[in-house]
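In structure tokens, the next block holds one chain alone, the form predicted on its own.
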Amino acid sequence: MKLSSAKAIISSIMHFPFKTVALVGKYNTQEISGPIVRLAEFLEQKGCKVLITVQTADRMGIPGFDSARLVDIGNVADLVIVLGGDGTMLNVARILAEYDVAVVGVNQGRLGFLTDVSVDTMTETLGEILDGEYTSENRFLLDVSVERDGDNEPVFHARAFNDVVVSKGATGRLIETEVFIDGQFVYSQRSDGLVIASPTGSTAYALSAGGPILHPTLEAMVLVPICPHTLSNRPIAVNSHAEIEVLVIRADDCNANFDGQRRLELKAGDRVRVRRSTHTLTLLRPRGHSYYDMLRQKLHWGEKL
């Protein structure tokens, strides 16, 4: 193949035709209705057909542009923007992640691991993202099924993001759980709890545990235990095509957390099975963005204390 076709086939395949652009908001800070239809009416002049979730608009009284449900957005949008914090977009990522459509994130936040572009320059950025200039992320997310009474069946499905996190409840007493990786036993431990998380969540629960940062183009799973009895109990990182099953064993109080906004109530015997998703999500970055910078930003890396 000559190098001016390779060239060409790169730039169709990074330039999306977004006509098509959905406005998700966190609903609940009426702060954002100002940016949304700042953002509305930006992406009316580029040329785009503007949906904003029902949600956004109805909640915080947007008139005068198009409104859909999230659940339907995905079959309509061809880009859809996230405006809020990493709350949001995890909520988004799980109901949108079935269909093909990219993602970007403007953050309202405090951190933002995922909506990384600033509101203060939302127009100028996205502007760019418009005209092709972005880079393209496939993050994977986390299916979990939850069997209980040894019964194969599972009684409960759920999608993560960030991370599955089975823990003790609000006795505050210790679970004992045993840990498997592919059929094969790992271990047993007595601990506040566990963290599964994903590439994408390894900079949530399971980095304030003491777990490694795991790049997002690593295919790989991380397990964190969460205040172990014994010490020597460590975080360790499997294949992300490994499946992971937590048998608890005692427990008075236990739950299994899912992006920490979903929960379920654990009892001994349940088995928590994790595996990785079919599903992944397209997040889009502005040109230059560099995954360093911005942990070394979020994180504070390299200032003077």
Contents of the next structure:
Number of protein chains: 4
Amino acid sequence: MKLSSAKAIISSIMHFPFKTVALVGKYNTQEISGPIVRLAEFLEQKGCKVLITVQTADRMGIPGFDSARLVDIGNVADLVIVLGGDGTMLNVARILAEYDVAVVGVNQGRLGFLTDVSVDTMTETLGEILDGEYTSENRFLLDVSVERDGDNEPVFHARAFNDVVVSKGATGRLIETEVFIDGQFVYSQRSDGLVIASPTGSTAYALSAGGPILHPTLEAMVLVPICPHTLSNRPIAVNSHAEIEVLVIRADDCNANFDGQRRLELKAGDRVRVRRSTHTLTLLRPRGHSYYDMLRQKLHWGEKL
Amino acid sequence: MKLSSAKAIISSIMHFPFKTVALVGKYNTQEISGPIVRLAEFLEQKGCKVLITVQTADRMGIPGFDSARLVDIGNVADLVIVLGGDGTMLNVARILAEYDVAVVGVNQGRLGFLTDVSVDTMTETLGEILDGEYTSENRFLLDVSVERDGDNEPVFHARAFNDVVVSKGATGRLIETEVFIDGQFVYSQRSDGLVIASPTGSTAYALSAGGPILHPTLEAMVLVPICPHTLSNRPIAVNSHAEIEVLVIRADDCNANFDGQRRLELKAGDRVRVRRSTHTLTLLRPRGHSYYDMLRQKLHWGEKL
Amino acid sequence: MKLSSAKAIISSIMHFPFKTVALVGKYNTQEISGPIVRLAEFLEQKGCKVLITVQTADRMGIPGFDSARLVDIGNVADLVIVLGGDGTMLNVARILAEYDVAVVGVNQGRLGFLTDVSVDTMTETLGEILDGEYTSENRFLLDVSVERDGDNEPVFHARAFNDVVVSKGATGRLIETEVFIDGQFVYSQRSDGLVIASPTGSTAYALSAGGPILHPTLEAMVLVPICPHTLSNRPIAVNSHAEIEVLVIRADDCNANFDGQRRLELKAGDRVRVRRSTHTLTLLRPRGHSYYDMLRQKLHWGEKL
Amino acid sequence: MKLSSAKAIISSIMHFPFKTVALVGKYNTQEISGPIVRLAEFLEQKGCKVLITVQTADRMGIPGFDSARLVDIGNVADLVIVLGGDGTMLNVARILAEYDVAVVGVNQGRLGFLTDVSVDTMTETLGEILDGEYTSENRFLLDVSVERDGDNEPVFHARAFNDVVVSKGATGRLIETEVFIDGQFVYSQRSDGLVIASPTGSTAYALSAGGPILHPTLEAMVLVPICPHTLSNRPIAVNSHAEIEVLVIRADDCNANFDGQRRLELKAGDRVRVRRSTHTLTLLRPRGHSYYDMLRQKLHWGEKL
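I have the form predicted on its own already, so could you send the form predicted in complex with another copy of the chain?
Below, the chain from earlier opens the complete complex, with every other chain and molecule after it.
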């Protein structure tokens, strides 16, 4: 047991760590209703109280189980099982991060970085997890605020699990930004944009943009320029407790994206501030999980010679 | 004399190559009116007939010289002098490429790849060019057509000097494309987009996206993926006579950009075909011009040890 | 029939293109003796005169077929079948390039860029090739000369099919070079070295060093810096008819490598000149061969969506 | 005062932090004898006891000051001033890291990442430092051990400040390695080699090989593959407390380099283990020093717009 919350400690003492288990399905995807029902029944047999998110339960017409809103689930569940891909997990993580709840991801297709339990073996794997056979990882999130018109009071707040991306829009015109870290000027940059990624996000968009992989336990964020005009602009990894500030200098058309799922239009003069969130997501991994095995498989790296 | 057109040959025989010289100023930039007047007077003294583009003449209120539209200039001028940056030259080049007219670029600020005569020394340098002291380069353009709804008749035509870019729009969602070269399937790509650049464009956006530099005389185009999801997707240089086809498979929000100056919204199913244009631009270079000197200076490469 | 040589034309007229076929096996590899015997017998049945290189025949103890040295094979054979990997092909290609002989590669393991006939289906595929069902590609080679002590008379000559690499040696100290193209100074470079690759070599070491892929039909060479100290040093593709000159300025320990198979120690002051060889290798491809299919498979690129 | 050692605390209490100051000159460089004498006299005027390394004192014939060996200097000096470039600093750092001594670097030429006091302003700057006007950075070192023939007892030990590089030698043949982090298998790699860099080393060779910049305060090491055969092998940043193990699988010719200054020939089967050293170097920075200013200047990044 590595969960640090009081809830987890109590559960642990009671030898019944995951009493209430919630199920969250991929948004608007009918084909996972089968696995959800199977999983709900399996969990009941194991003696768990089962909750299904309202959205999933209603849309799929799954009767016979209690349903709850995602924010309420955060308060009452000990474990949340997400059925879908990494995109679904990102969505759920941004909301559940405020609660001390463990999360595990089940994937119907090709396994993801965050959803690494296969639907084909889910009852077996989840059975082991319920029995305490797992490791847990704490993944931190990013808090973002945007200031406008020189006003220190932010006009916008967001949270991201993977990354905050400040980038050009549809016109294709590059944007000009100034970057500051802990108040120190770093550089002016003319580019398609800038990715600020957590270790979790370092294997997502940041990697495509040429960034390094940051091990999940590294207390770091990485700034990855997207197609920078200055060829020597390279990714910079900084302490996760640094404050990163991106000042939009010139932009006909500029956006901030959060996990590629939320978006804000930016204007010249906007200041985007990114800090490590105090919240972390507790991700459970099946026994024998290896981060490097996952990387190797997904990136076609060489197996043992 | 390396100009191959009949007009050029006649001029050459007459020992008076650049009888009619046209001046094109950067759009909407008042500060170049001084240099334009100085240049016009200098050219008249040298015995040239001087034309100023209508737009430049009218907007800047330059009286005393004949003015003409850019397309008419193409028909009657022997030489066009462009005052502005590389952006102005791109704009002019796409139109003038249809005519056998030589072009030279004068720059007020930091010299560009295409505008390498400094405004400070322009009369001296242009005097030498008028006296035949120059080399000329033929730069080819790209012709683009876009087919929609499975119809072979294109719905859109464009020309580009630097590059054709198929890329994601404001939502930040990556796009999915299939690429074919000369009808052969190359790959499916999930990415921010794809740059197809001429040698001229290889030192522009394509370079920022990680592409190689193609020497201007190389009969090649280069495909440079922008932040591709598959990390082994690398730039591919192909023969300039190849036909490149980009089929948009999935895109919420996708655009084609031409030299970063014109834009077309694309839909899933659109086919963007890129071919070498039969037109080339004849770019005059001052005596002693070196492509590598220019690269070295602009990219901060090492001087002789 | 695309072979351009007189020998090929005559063969073509006679409707018997590949009368004499030679077999070359991978050096020192016992396990290909079986396939060689099978292939020799198959070729005899097809009415070909079969030759086996002396080295292969003697070492493997293959009796019953005529043997000849590789240089003699170049003179008398119409087709050379290479059994081995791309490395074997490189070795053979540098020697056979002087003769008008077609070459095809058979591979026992994972197919290579140059050896793309599988040993499992070789008789069927080669039968089709003997019947004229193939396409042919002309791949050019690189000629290298090295001048020393300011003497214009070269002290060394070599040929390369893939690449010429000037690089640091065992001490790990970076080297300093000056690069010239067609006599024009390009840059000084402090780096681990420089790869000069043909289109054939662009998918070999040059690709690992960050170079672009050059389509085999492109008349180009590419210069790819290896770990350059100046981060803006990017690959440059130039016309295949350019002369590339690398002047070693400072090097405790520096080498030139040719296809990674031959090596010369270099000293400060050495000038390495690389030019397109007048020789080309004629590589036969089975019907249906696609360069892009091969790239896609070897680089794990995305298949059709 | 940020020095954490007892010696520093005592000095601090006594309001005389740098009582004994040692001077170390670049090896074998006559031209720094002038600055060294000037600096020694300045320090004496400021009331410091001055020591000069034996090597520097003897070779340059600097009389009138006490001299001592570098290891003894570590024991008695409160501050060591290094005159030379970053290379000299690396050499000194590996030795002095075992002692609680602060170090500052003076550079005669272009300022380095570690030697950022200019010889032209050194007395002024060092005067301020002696007066307590400075910030200090703790930079960690890497400890390396090499095991051979399956024996757990290492046959070799080394220390590195910048990086440990396992790489191919003069033959130019790529090497095959297996990499493990904290005992977990990461990948097999065919490449020119692998750089394992500290944050300090991330702006040195690792950067040329395509690695990210790690901020000096980041508790991380980065693994950067050199020209990997597998194109998706990307830099990985891991916790500085991880143990990195490189197993040499196949290598005709392979070396380990430490800061590019020490070298060991490796054989197939050798295991190179890299761990964070318990030692750190205390680097003093003049008031107003900014890491990002330094990066910006050295990498030609954009100034404020």
